[in-house]
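What follows is a single chain, given as structure tokens, in the form predicted alone.
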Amino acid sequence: MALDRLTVQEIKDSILQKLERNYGCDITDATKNQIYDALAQTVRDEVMKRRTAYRGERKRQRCKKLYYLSAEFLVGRALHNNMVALVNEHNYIVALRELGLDPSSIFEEEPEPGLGNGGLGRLAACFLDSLSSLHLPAMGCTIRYEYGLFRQKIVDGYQVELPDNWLENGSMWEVCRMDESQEVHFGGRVEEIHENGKTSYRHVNYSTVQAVPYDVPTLGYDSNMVNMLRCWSARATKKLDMQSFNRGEYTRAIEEKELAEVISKVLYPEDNHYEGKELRLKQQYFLSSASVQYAVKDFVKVYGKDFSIFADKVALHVNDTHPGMAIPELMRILMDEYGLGWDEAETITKNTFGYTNHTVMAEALEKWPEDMVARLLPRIYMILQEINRRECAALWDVFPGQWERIGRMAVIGYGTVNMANLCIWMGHSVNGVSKIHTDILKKDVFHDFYLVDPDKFTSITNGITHRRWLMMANFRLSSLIDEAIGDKWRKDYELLKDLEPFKEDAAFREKFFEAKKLNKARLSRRLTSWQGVSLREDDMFDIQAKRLHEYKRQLLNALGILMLYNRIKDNPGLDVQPRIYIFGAKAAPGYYRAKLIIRLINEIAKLVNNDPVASRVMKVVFVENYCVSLAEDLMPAADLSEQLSTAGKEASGTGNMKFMMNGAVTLGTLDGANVEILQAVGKDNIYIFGMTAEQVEAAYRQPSRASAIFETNAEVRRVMTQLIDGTLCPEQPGLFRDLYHSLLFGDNGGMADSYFVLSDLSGYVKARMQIEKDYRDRDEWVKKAITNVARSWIFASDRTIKEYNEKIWHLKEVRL
């Protein structure tokens, strides 16, 4: 059943009527925000009509449903994306222009949801988009963070964090479902009850936080299918302590309310102190408990209490370890609320849960202090203890006498609760997110678990939705693709491969080049209005945009720029291809060195951009407040995509895929999905440099090479010396001494240059010089870019979701 799309006239009439009805104004005196509201309500009406048509169909067809639990869903703005999903973007754009409005300026009025930070959250959002477009029933589950992570401002070269109050004026796309609120309990104690020869447990004297769901519709492309992203908001059950208030103790009167509701205030509160760790644990249990409670109640509503079919009708997926407490929470509900025995509950739980690992970094494999879990979640702690006891007993049969090995694998060991071990042991599936990442999990990080149950491990390479990252973000290229191969690729991503023969068509190459140049102009206009930065559109746009972490090696990029600057200063007549180096990145608020690298990049920018010689061929720009909407302008404008992570550290990456899909050529290491991009495009259409994962692993077992590189390579020695000799930030010559020492001497006796920046620097600069040479041959460069677009189909999230469904979830399509 298809629903009619609104005509241009119907859209115009709806906008004008909503302005008159809601604001008592017409188009001539309405504010931009009022026009946005009227337009968004019009689009929302179309989306919700489709939701109404689909609603209840999954239950009528008695289909299995997925609950995708993730601490982040970086969804981006919804208005324009929903126009694309409705396959009605053209009519809306025409209607706005006929009303005398600029669509882009109206889109900018929408606040960007602060529900995520980086690749983890953007991946989850792409997955929900693909699930809906493939007609697979699912619900995304996360926390409705009131302030998100933070809004980044650069002040005197430093990152400054400002509150990101994206909900200040509410959100047009949310539907509050108070009737489906859940209670989440913290603290208290557990009573053991013996009745009729049976032992049960009752949690008492706990404090309660109410989890209120706000549902955000996710419409499938050209479909009536609408899945919901459920965002849980924390509310106190006790609104005001009137006794304290009447005694004049006003702060105490609202204290309990504030302590409860802080759970959903901020994404990733700082955890370098006990209170921060405790808040993070509360957040993760809050998300897990509310989501699992709802999933069980929804099952019971449809199927009754026949839990023998629970795993056939419900899939729960843990996206990284943050929602891992959902596992003992399901055990608790099945045993304490529905009376199942341990063995039955454990079998159901193991058959229901899947786990995706997103990192090999030890510090990111979450561990909680055992005493904290015992105090905050006493019943959950009891269940974890029993899971651990049974796990260790089973492992003893596999590894008899190997207590150290069993201790590494234990759910509870050495005073900590190990969330990754819990997710592996208590799930039926564990997957990595690229081939190299999964191999590292099997051979190293989770090798012991792999020996116990190799069939549990699988590899599913990440993907991105081509609807947002190509069709919406890059309408010029999308239109050009339509002109070349028709528009069926919009629904069938594999048809993108039909574009490749057009790289031999000179007229097509010219149009491709012009589309890229117009996208550069769009980015330049945005940065000019945003932070007063103008860009030369004929220059190569060399972009590194991702979360700032040492292993992602923005520092390598910065030192490479400084090395080129030195060459130009030594030889002012050096023939250099003009290039603009653009960075977009946020550092975690407590990550001192990452924030120092941001300052370094900005000091290098000041040095380069103010130099009368270097600035003719170089420009360095650090873009403030990197976010989804900014990425939608950066990716289409890029000529070169910088993917520089230390080999073996990046699980997959998705920024590399977005750049590739928009016609940027990759410069990167053999890490994460770069390996598969190389396989897809061939060595002539990508630039690979640096150590391999095997070489990195071997280097960790050898003495550091940093000092030898420093002594023997004059160019490396020079850029390192410039970190501390006043070349950069002369008023504070010692500012970057920490970076200097970490590269040459390590931290606290640790390994120097632990991410191999100096080891890879010369190879990196050499690759850059080859790129400069190749970029001068415009036709050949455009051929490389077209090849990347054509072969990016393999990284579409529709392909990824099909693999998840075939290997793990086994959902059936729901069609009207």
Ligand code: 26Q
Given for the second form:
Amino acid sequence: MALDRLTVQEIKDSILQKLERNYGCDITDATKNQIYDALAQTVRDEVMKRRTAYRGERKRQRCKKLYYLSAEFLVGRALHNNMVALVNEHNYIVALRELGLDPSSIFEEEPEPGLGNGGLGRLAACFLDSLSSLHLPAMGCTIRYEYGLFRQKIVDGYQVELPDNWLENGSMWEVCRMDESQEVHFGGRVEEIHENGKTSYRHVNYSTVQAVPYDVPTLGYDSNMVNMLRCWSARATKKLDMQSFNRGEYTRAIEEKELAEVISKVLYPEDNHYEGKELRLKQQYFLSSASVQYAVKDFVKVYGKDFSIFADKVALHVNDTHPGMAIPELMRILMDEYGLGWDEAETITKNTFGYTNHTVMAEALEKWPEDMVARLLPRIYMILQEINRRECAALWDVFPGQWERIGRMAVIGYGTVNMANLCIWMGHSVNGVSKIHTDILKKDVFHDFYLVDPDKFTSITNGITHRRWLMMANFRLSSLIDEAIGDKWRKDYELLKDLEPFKEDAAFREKFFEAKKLNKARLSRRLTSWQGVSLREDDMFDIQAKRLHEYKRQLLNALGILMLYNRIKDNPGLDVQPRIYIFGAKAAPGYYRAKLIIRLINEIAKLVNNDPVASRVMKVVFVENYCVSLAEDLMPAADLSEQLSTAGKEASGTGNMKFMMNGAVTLGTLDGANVEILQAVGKDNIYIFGMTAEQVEAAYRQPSRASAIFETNAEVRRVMTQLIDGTLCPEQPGLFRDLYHSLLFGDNGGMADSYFVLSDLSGYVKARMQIEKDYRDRDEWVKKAITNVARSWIFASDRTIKEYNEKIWHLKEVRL
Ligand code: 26Q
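Return the structure block for the form predicted together with the named molecule; the form predicted alone was the one displayed.
Full complex below, order starting with the chain above.
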């Protein structure tokens, strides 16, 4: 079926008409927000038209459907993205211009849904985008947090968190599906019922929370395929009970309502860190239960109660262990609601679930206190116990007598429910998100499980959608690519390869460089209006943008800058490439050291930027409130991408891919997907430094080298001393003691410099100096950049999704 697109005239007419109907005004006196509304409605009409065309098609074709369960879906703004998916961006932009409007200032009116912390949530969003574009039927399932990730302000160098009330004025893109609400039960107790020689269980005395779905359509590129992102919102079941009002139980009634609705109130802002908070467990079960209940009902509607084909028609995927309670929930529904026996329910469950792990760090693995689970989810807890009993019995046959090993692998052990063990044992697939990450899972974190069933483990390297991260974020580079190789790459990401020969074309290189410069100017404009900072677009843009975490080593970057500053101060004639160091990072509000590192970066920025000598060749900028839309401006402007994690710690990283796709060269460690970026581009087109994962592993078993480095390396010693001698923040010379102390002595009896910042500092600064030199050979540098773009096709999430589908989900395309 041919897809019709609105013409420029039709778009203009529609905007004007909606302004008149909704607001009774014309373009001259409409506010920006009203114009956004009218424009977004126009685009939404187009999306919905396609949704209508697609509607019911999956059911008619009886195709398998994937439910991708994730506590986070960091989708970013929708308006511009949908214009791109409609393949009508050009007409929309022209229409806006003809109406005398600046498109990007209208896009900025859209509140950004911050329903995720970082990588894991953004990955889910890229996946849904790719699923739609590849015509694979899926539903994303998440929580409709009323408050997404906090907004960050920097006040006196410190991070301050402000609430993100993104739904304040409603959202244009969601459709409330009251009719598909589900009930989720908490608390209460379980009764055993014996009838006709059969035992069954009844959950009683529970309190009920209603899960109301809000669906956000995700349109495939140039297609009719629309997959839904289903965001569950918590509501109290009963309307405020007038009876209890009259009995004077007014406050209790309100309290109960609040208690139910608090479940979807706020996204937990910890990333890569588990905290055993009861409300978080409630959120997880709420998401899991509502999604699985819906999936089962939807299955029954199409196929009846023939559960023998359930796993052929439904795939459930858990994005990390956060929605892992979906596993016992499916068991519960199959047994308690449809009367299946344990064995049958277990087989179906195992064939249905896949699990992706996103971290190897012990502090991020979820282990819920057993008593909390028992109290909050009594029936689920019973099922977990039985899973555990059977698991331990089965493992006894494989590892007779090895109690310790079995204890490590148990779903319930040492008073906790181990979510990773549950997801591995009860699913048919476990995957890591990069090669090195999967190797570490097999060799170390989940080695015991790997011995039992090596075939369960697969490696699927992460990816990013080139539609948002190249076509939408970087229209300049995208049109250059069109000019060079035609526009087929937009549908078929592999064709980006064909760009590579153009690195030998001097005219193309010149245009490439110009596009980068214009992107730098765009970023500069945004930062000027955003936080009053302007950037020189002839400088090299050196960017580290990601969550703030010790393992990601923003501290290494900061100390590296300080070292260079010292060199310039000692030798003002030093011939260096002018360079802007940009940081973007949010820290978890309770992560003291991460917040101190933000303060440190801002203090270094003050020192450098106010120094008459240093500021001629360097500038340090901390951009406030790093988020998806800021990333869309940062990546296209970057020359250098900083990927500094301690080797072995970053499961994959996806920011590294976004930078690469936008023609930034990587400076990084051999960690996560950096390893594969190196493989893709070759050593001449990337800068690798620092300890390897093996060296890091070995170093944990040795005494720390921190003090030896301090004693023997004068430059390192000087930088360290500057942390505490008043060079930074003279009003408060003791401010950074904690950082100094952790680097040199370690904390709580732990090892000094446990992320190997001091160990890697010299190698890092050396690599940076090499880059200074190389950047100045503009031709050679641009060749590297183009090579990076051309080979970034490997990191398109379309490739990732194809792999998931071949190895795990086995979905068929739905074609109209
Ligand atoms: C868990 C329990 C309680 C509260 C919070 C959490 C929680 C929340 C978010 C735990 C972890 C996260 C997020 C993890 C994350 O973003 N991991 C990143 O996933 C990316 C996609 O695979 C990888 O590229 C990154 O390497 C990895 O750090």
